[in-house]
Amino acid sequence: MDFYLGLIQIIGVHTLLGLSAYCVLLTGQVSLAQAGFFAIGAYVAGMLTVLLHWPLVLALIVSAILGGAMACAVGFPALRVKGLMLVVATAAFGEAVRLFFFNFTYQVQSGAILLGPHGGEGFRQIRYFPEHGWGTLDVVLFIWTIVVLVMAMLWWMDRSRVGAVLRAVGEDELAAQSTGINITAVKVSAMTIGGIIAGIGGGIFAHYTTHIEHIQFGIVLATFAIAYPILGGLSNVFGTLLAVIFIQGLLIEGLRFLGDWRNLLFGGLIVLAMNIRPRGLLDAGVLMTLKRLVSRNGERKGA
């Protein structure tokens, strides 16, 4: 059971991390930077919880606020360039966030031990759950708390004037600028909020890990925070979720007897994927099938 529940975990922190990225995507940008996010949110909210002791929403906040600081910071000279360059500088920025932590030393004596993150070694013993008596069970509740949240809040903007604006961007920049919208400010404002729910994701990851290190910030993790809005489509902040599901549900934890395999599979599962269902995987016409067969069956029970 605790293998399920922690499966569920890892779905719940990486719906957040493609959610990150999915608020960027809207706008036809592809950031390679939502990693970096990822990791300061992590390093933050872990020191904050383990060297001051701060409840872990306090520090979520926080870290939620520097990431989002760090992605605007960011988004001004990175958006300026535009398609392979961006992805470029977006890659570049996270790798320099990377080294950063792995040249990282901060720690406190308390008792026999160190606390806090120690350059290449990470940061051990980010102990927040067990020491407060949290059960596998209420911090699975927790992140999906903050997941339906976040979820929430995405969709309800999808469906306003922002949404509508971020689209526009994505659509055709020109004609947007031509409406009086200002791209700058629509690109760096999704590069914003994509950071914001990066480093709240970061700060979650640490504490169920318990244990953080520079590697598993890397492009693999950046690839993944891209690929989940692409393959699952952007038409709906629930092709994200459905897209987590399938790449860590069914082919890192389904498949794990195929070994590094997988790897190959997963690139091959991306390419196959941009081919058939250049819109994802619950695109427009999808979601219109989806709707008329749940009309019908409401017509059906009413009959």
Second form
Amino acid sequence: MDFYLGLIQIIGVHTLLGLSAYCVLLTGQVSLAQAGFFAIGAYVAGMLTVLLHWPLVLALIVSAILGGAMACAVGFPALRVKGLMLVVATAAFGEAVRLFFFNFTYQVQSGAILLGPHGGEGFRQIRYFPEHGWGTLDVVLFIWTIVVLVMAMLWWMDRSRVGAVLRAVGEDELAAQSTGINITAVKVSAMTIGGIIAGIGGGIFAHYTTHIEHIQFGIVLATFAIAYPILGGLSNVFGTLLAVIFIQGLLIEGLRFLGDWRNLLFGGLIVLAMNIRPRGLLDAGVLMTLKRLVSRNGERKGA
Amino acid sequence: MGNAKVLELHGLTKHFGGVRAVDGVDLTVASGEILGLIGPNGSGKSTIVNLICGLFPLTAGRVLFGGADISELPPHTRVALGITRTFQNIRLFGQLTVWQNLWVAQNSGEQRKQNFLPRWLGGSKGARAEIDRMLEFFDLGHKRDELAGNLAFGEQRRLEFARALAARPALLLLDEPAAGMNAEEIEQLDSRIRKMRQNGVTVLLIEHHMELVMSVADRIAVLNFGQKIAEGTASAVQSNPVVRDAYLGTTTGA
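Let's see the other form, the form predicted together with the partner chain, since the form predicted on its own is already up.
Whole complex next, starting from this chain.
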């Protein structure tokens, strides 16, 4: 049972990571910096609860603010470049953050042990949950409350004019500019929202794993972050959730019995999925079919 | 329809490397006027539209809108002030619905304030009604929930025209709106452009379809190799030997 609860936690946190890239992808920008914001959120929240004994929710709020502020600061220079250059620029930022934490040591004596981040050895003993008597189920509920809140907000944003504007910029920047959209403001805002969500996700991640180190926030995590929304499709937020369940639940955990061959199959399946469903698992066609099914059922009930 | 000048170009110049795409063009458009801008391919017509919209910086010269210098303003600010455009090669947001295409284009200064208010505060109610009216006017009401990318060519042209009007422009720049249209569609376009003028919109019309330009424009300016070579009424321009040279390549010793 604990295995499945653990998996549900992972899916929740990775959904937040994927959603942070989803916002940015809507504006047509591919950012590999999301793992960097995630790392900042993780270390900041961990230090606040472990070293300063802050309540978790407060620490997560600070993580969100810092993640967002960093994303906004990175957004202005990074978004001056486009396409592959943006990928390179954001990847460089992500690596810079990782290397910062690789070299970052700030430890405080607490009884017999030293607490706090310790360079390459990482940041151990983030024991907020056990110390405050949270069981695995409590943690699962906590994570998913946040995931549902974030998804609801993004869903609402998608339906509003803001969502349409983000997509307009993603589709054709020149046309968007010429219809009066301030594309720099839109892109930096999307990046900032993404940074906020990644910051929260990282903060939660630090607390359920209890031990973080720089290597976890490398290019692989950044790639996962953009793989989720791309694989799931940009029609709505559920595509990202579906892709996280598909990758984390089915591929990574479900194929564990294959040993090292799993990674090979994993890559192959993503290529296959992208070829069969170029617009993502949940594309406009699937949504149309679902809508038709729902409305047909509604009619039947009405009749 | 006063005599106030909506748009003034003073010595407008744009060089791309060694190419003088636009070379010292002076042009004035009066309020309520329909000005036709014609010229052979590559004479700099589209570049002028792009410069008025602010898509690239000027090499030299100034753009005045309603008397104020807007040469340094970014494109979105110019839209908020009241300049919108269509594109020669249609550029719709294909993955948005027809309705959404107009929704995202409501960016005049006034509309921006309204759109900030949420729907339940009645913020965008007027804006929504405006979109519906616009779709009816362009005969696209029945397509409102379709993806713009799935529309037929003529419908896409109409939608782009509607999108350019969504921000309530004072000056509308039409870049070859009749390209690829059949005779009937061109007739409709003609009447819509006139209707726009009645509603107080000033129009700068770039077009290769001479019948349309001659019929609808009050005045015509002719460009060749980035320079203005003639300006005047349709008949004056038609009989101008310099214009005939530019188009037909004959030498009349002008």
